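Only one chain is shown below, in structure tokens, and it's the form predicted alone.
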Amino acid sequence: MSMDTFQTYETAWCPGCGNFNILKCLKISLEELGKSPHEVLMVGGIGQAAKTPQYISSNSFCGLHGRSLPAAAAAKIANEKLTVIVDTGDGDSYGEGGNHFIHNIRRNVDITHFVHDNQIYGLTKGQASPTTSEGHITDVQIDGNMNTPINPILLAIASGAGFVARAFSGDTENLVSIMKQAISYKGYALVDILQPCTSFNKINTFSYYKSRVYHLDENYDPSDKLSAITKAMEFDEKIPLGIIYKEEKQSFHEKNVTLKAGVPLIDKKYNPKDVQKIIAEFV
């Protein structure tokens, strides 16, 4: 195999899972952008979606539940040359990782965040996730989910994210296009990817999404924040796909005095004795 080509490997996902096409589209997107495996860091937490870094040939880091964003941000801060991509699920990103989700938006570290949103906890056998619809009955929520689902698109825009998009795992062409734009964006980019969970979510199926999703037309202006907020709240009977909001913002590197000098942290010389002295202050 070529060292410049991304390879994908056998997975542990259930037949019919939306993760398969998301992985395929990720591979296509990276290759069409001219990336090589050694230039890319894939980061995951815990969950079926978070296994993605294990199934594609690149640098990878798999961390704790909900803790993928801190690791991804740290890697990018240390080595700006890396293309850093986070692949996690709705539970991992918006539940356990909800605090990191909000505060990485504020920092605007240049990383791409693909959330495989199947509106359920798939790895841990089907309990309600932060995006599960109210009233949805599961083996755990036997009387129906009582919690109001969060709207990650609306939350991201309100929190100040500069690139917020929604895609569908069953729409390859659109998903590849959005992935490429998100990876190319200078700053934090969120793509919420709707996908079916064939094992544990019998409501939000492939046909459920297929009958509701539609593409934003060419007249839609993603720089209009009020329009983006309106589109973000549109979800039940009709679900818009595309770049919901986009704004050019200074990234973390561009605002940080040390980092904007252009010398990556990994290339800066340091004396180990100085590091030990700093550590000793905390003992």
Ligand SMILES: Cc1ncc(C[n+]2csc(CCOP(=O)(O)OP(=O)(O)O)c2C)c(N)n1
The other form holds:
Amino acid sequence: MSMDTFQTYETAWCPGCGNFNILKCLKISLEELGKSPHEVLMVGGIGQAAKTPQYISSNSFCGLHGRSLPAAAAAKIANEKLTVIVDTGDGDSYGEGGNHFIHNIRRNVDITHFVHDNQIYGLTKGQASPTTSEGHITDVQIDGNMNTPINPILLAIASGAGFVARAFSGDTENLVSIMKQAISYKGYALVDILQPCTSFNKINTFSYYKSRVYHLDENYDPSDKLSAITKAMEFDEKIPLGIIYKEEKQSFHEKNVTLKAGVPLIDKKYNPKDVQKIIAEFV
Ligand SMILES: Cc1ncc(C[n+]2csc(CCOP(=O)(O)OP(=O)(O)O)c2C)c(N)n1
Ligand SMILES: [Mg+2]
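Could you give the coordinates for the form predicted in complex with the named molecule, as opposed to the form predicted alone above?
All chains and molecules follow, beginning with the one already shown.
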């Protein structure tokens, strides 16, 4: 398969934005996994990160703000042959989409969730997002952000996610490796990708992340939940990158009586007249 199976397009991102390398790593990952554009559905919500699906030549769906996960889950439930990837921001995933975040973890549909975590609402010019640090001054939070940030890694593990990873947009090799493992994982997989926003986050810059991130030790055991919880809480002077927690779990398709028979919903035969008869009972 050629390195140009997936085309990428001119973007509306600012120079120096971490999104560029995340897009590049996504393209490399899909190509190295041998995927073809028609087999992949990219889903975003609203935001700068959420534009990523529009910049790569696969199927794509742009949902409402915070609503990318339910759209992605529905697409996968209807057509399990698709590789479904949600590629969107921290605000979209954990703020407006916070409720969907928790409940999609519980559902465990086989989708991959890449969160471009720049710890800010970038598209709307720099308001505090759910991952913005306490005290961070913005044009809106003029006395500093008063809210305690959520820890998405810890929240995902606590909610029962089977694949939880943290990556950094400036670490290509590590990010590609994590992306490929997340896409290949059967079930809901979260990758929180730390990413500088050069225009609206002057605190969590490229060098801020670069000086803090380190790779998990090769002896680290991601199946040990208590160690994973401890690692998830490391988010200050040192920030671990890698697969923080991994567990094999039954996916939605493996549990659902209709879907586990292996016939995708889109291939099922149905007679519209039978449906009309049922609807008529309610008229
Ligand atoms: C329901 C709703 N609320 C708010 C907005 C305004 N809005 C659009 S994008 C955005 C922030 C996106 O932030 P994030 O998901 O972190 O993406 P980024 O731009 O930082 O990549 C907001 C608040 C909206 N479009 N719809
Ligand atoms: Mg953001």
